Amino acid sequence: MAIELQDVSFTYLPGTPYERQALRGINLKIQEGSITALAGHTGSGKSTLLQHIGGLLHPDRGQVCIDGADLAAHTKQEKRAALAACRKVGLVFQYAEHQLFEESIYEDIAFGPRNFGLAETDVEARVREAMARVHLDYDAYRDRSPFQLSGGQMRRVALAGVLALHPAYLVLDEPTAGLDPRGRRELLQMIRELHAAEGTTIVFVSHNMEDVFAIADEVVVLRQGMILLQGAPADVFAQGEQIAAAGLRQPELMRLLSALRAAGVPLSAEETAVRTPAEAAQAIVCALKEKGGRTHAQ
């Protein structure tokens, strides 16, 4: 099944001196088991698209359907099964540790899973399956205070909250944002890791495009509310002159790459195979070897 959006328009505080159309006529398939990103500059309608998908707002025009279920739903038949549909999206927000806020992290990630009436030897594996997916250990951290943890530590508890509702979605607005580099790298490894062990379905806002290039298999790009450019990372991201009319600028990686290639440094022109700086290191080694190897026969 998928996420789908169908002519989606949405205007903020309408009739008054400060209306503000947010999104105009958004029509957008997510794929079940895809990793897609939300890109575009501030104001562009990312964080309003992504509270649409989790069910917090609903559009004026156009429908939001998760796997066939809209969730401005009207009649009770309808209200049960957009209920349905919005239990299997887990929305984590920006600054997700201001979600946090019971006295222990084993309260906190069993806060949802209670909700949800599971027994409480259900909820028990819930929290421990949770923090395991987001590298804390159950035994050392459990009855730890949220609000004692480093600022990376706290948005893996947070994450970890949501996980143990088992999502289908997994809907991130901007989850690395106010990360050291260590704590950045080490999200975007767990949702890697997420992904590959359980195919969960994930969106994501980012402003880092290198966050963008590194994990997204399907990017879309928003300006002034509308859908501007759409598809796999590295064949948006060869747009330039799109990618800076919204606002955006190429990853860094991409940009290093294609010096290199200017400067004669025999790259494969296939970008999609390198997505991170690792990744990239190795082509480069190999490259120059095979480039010295030339050299040498020559």
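If you're wondering where the values come from, they're calculated on a predicted model, not measured in any experiment. Positions refer to the first chain, counted from 1. What changes on going to the form predicted together with its partner chain:
- Comparing the rigid parts between these two forms, the hinge falls at P251 out of the candidates L163, V92, P251, A85.
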Contents of the next structure:
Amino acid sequence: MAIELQDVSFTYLPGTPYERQALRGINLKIQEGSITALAGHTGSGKSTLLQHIGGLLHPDRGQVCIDGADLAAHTKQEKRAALAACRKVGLVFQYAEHQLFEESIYEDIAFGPRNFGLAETDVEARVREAMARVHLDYDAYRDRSPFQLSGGQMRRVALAGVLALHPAYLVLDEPTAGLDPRGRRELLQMIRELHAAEGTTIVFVSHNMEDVFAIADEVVVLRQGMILLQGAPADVFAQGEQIAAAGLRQPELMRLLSALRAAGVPLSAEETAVRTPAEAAQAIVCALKEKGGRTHAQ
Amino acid sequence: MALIEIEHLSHVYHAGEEGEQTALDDLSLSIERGEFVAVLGSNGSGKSTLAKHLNALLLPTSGACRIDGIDTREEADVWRIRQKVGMVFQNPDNQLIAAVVEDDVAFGPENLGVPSAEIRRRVDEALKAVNMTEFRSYAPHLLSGGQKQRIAIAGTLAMQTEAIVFDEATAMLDPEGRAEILSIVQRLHEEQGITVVYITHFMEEAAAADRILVLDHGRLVMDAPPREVFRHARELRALGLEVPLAVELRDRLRAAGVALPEDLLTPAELVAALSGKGGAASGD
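So the form predicted on its own is up there; where is the form predicted together with its partner chain?
Every chain and every other molecule in the complex is listed next, the one we just looked at coming first.
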């Protein structure tokens, strides 16, 4: 089971002076249970791709299939399968807190499950569970207005509203944009916890390479509507020239460690690809000891 | 006289109503002409409220905010204030209004009744200063986020403002757009002496300023150069903030016995310190 895109092409405003081809023959398989990041410069097609996965846009050519069901259905039977497949995908938009609208946090999160036709007791269970997932205390927050929360908390309420639908695939567009460092760290942590606890497949768009490096196990780098690079973050980001060609920058930690290596600190290529400052510090200490040892031996 | 003077400024939203919220709490500070000041604080610390006081988009609930000696509460002077302090907001799509780039840049001076030859000169200069001359006849909505923010900056330059306030102007940009805005800000500050008030969540950007103000619950809790502020990693984390990566590594390496200056700030300094004198590395 997976999200599969076969030869997907999409053009905005075809036949007008503003015609722009956003996706060109994309072939991509997103494995169930993975955390996949879509990275790319503004205009690379990453948000368009995300909207195809969410079933909001249909390709001009090619197919988007969720667990084998084509989202662009034609017959009545296909449409039923496509709708069922779409419901497996939870889409969290950029600045999702702008979409909150209810008077209380409870009502806002309950909106989706109710629309899916769940009984009120089940709705309540879903709201409780979703609030726990985003670290909001049910009793303390259920009756509060979402508009009196901080920006980071509001975004968590919006996320809870999607999680309450029990998506098998959680798709997020720039989930940490505009959050302060703590809000960013907490949100990434929640995504990681959800993935670990429920095995939810995560697909997210980001132009923050630090976020990608921190949580993704697969990165797809897009450029001009095509896939330029794909693979494990450490391997993908190690290709500095290609990353620059895509209009991206290597994660800061990797750049710093590479600069140290270039300046003669004996770090291995693998050590320049560690993901956390703690690992980096350890690697630097070892490298300095090695260098110091060599110097003494001479 | 400082360009920006804030005395015992408090700002309360919904004063006397349900949901009353104190966003700025007895804040006093001043910013001199030509300074580059970064403002840090978690979401809800009062940063954006402060920004909006600097060109009279908000007025003090109590206390005072003076721009070049003009009290922002003087209604008749509000346009004089806005000619002195320009703003660049977070969302590039919310601040461009014209259908063509150069018309957008000309909008401010046109509104002030500046003669058209003078407007032409200012627009040319402003676009040149942000490296956008070749895009002068483009439609703004076809530009990237970073390019749109550069047009917004050009719009304030065409007003010949002395100061520009950036309210998380890079939050929605990709890494390249962020780097390009920061380098333009630094250049305007260095070459034209523009006073910069730069609100950001990115610690690396704040490290480029001359001075950092840290806000927490509407109060000023730190006011010092980056080297000094980023010595206080624990306090910053308690406020929901971070330190730049080079600083975090510095602290971890120092804790592991590596000899490094305690005010080391940038990646370049870290590389120089660790590679230049490899021998200075270990304490044993």
